[in-house]
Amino acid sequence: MRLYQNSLTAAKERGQLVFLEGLKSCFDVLFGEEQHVGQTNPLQFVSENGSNLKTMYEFVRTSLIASGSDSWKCPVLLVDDLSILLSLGVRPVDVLDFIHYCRVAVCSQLKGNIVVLVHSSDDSEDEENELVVNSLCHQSNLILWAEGLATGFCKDVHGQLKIIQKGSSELKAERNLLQIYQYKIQDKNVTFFARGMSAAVL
């Protein structure tokens, strides 16, 4: 388990990472033994035919508090991926409420950041997913939009990445900054370059 050449396993052992394995937690809720007294599975909502994400938020909040202020200076919450909650039957409003409370805890109180992965496409007919995606785009300061090439498959260019830096809400005249890069996925990394500057062209 590695991210940008950093071992997430080592980070977890050092107390710098708290990881919730969603598939295992779902399995424990549906087929596992009963939880010990005082313990609640963060994905308990899966077995309750509801969409209350309070237990998952409490997992996030207590994980940040338990490790002390020194360990979690400017923490980052990674949610990979939020669209799965909709697939599990969670209502869009509850997904957005969960993100709102996480933003208050992580961004406002601890001065950290939240990174969320969602999926979308221009021809999507999933109205609930598009509602969540559009709401998150409206709330975000920075949007990374990865997509395939409009011209189709290419051996040397696998897609393009749009980076949208939102203008300040206080300065209404300030426009959003848009940058577009193309990329190629390799064995252990990803190469980014300006449009028309791939190795095949040069």
Contents of the next structure:
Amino acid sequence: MRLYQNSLTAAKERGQLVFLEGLKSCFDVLFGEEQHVGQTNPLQFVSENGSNLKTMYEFVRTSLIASGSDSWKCPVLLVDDLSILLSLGVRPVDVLDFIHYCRVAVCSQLKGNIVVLVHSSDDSEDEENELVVNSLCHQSNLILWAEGLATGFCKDVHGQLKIIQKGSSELKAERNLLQIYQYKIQDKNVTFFARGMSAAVL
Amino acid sequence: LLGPTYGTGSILENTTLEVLDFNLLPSSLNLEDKYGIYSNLLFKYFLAEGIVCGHNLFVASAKEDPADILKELPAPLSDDALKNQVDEKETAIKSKQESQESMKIAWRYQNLPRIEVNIPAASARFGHYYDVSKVVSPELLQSTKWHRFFLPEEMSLHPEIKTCNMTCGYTRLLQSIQRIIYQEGFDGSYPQKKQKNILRIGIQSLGSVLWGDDICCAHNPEDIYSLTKFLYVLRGLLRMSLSACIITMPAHLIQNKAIMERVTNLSDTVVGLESFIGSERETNPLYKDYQGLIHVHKIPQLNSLICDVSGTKDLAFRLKRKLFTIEVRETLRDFNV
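Requested next: the structure of the form predicted in complex with the partner chain (the form predicted alone having been shown above).
Complete assembly follows, chain above in first position.
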């Protein structure tokens, strides 16, 4: 994070990065002064006890179109983290609708990509969350699945990353490509290696 | 998401832990043991540490007057008293090791190095020690700047408030915390006014009926999102200010597991306490030296999307006359062949 901090600030200044800080926006909705007419907070739904993510979608769309000059190609929408919306009272179907609208705008119209972070676990009892996660997995071309090791904590191997790449055409019944790496997080870097090939072992 | 006070907070993994490091964790969730006895103790440790470090405190409760909570905080242990405690312990460890020289099983343990118990110099020390048999002196309390939130009092003082679709108690608490953060400048406003300080927030028994939430009484509560919304907004407040918060929660009463999972995701650190009172473990010889177990459900990991899980899964706690300690449970050693 530290490594990229300066470049992110610069990107924000030249309009390359639009950052919606949910925690801050939510704070503004609840404790801020009255909004001016025409200015709607993307997290307005929190105070209205609603489940309507329309304003959030509008924010995404206008942000991307505003910077739609030819110099910036292939926009990327990063969502961190979608599971939180469920904690704020948004229904799963509305979360999925939001992503659907974003896909149309970002992927189809603007030829960009969407990256979404969700939390999940094998023994989760959060049915709503699992519904959202399964649906997203189904729609996604690429799944990056980070988890701790099944054998427990290890100081040389912090976790495992599964990369699942969907076959490009379902008609041709191409198989999904699965790769598994293990990783160790260092101060400013992450090292990836094949399973069992951690530097500590070799 | 890293708060401004974030550092390399981690639970120390020595054989005997005398300091549960609460200092650098922005939001710490403490799942209450059945009768709330030990979680209350950890809650008080967190606040006592704030007093000794000169931090400001914000104490919130729906059942106990915050002034009474503060009066019962454990007294810090002086350096001399600490040395005596440590000497006692060293003698106990020495004699235990001598009597176990001829162990027949578990040869690994015989080769463990002798435990060195040193007291580092006060400046190098991380955290402080407390004597649970004594309460903090009124003089030390008086020199501490603290703020209170006692729900019954708030309800009677300000009957009408603007709701934000959250349980009423939670809304009031958030407004109170936000007001203190703003007025006292913990969010960076008035930078020239005074020295930067940290606000330590302690919230007791969040989720219980006394806060107006029915999450502990029903599998399908009326307002299922109140608690998680509260935690999200609180997280925002903590991230934007120099503050850290400990929350105790009667998790054993919350039947809805989905909510508990969401609560865990919204917290930086989650520690569960399981006391042996009233359980069959109370009389089980394997656990005879301890009063309960500590379950570390989540600790934060820098630069990672997934949380860390402690390297030691077998932590137990014991409350002796003066000290509350957390130890790695030596199950194999106690195993009778």
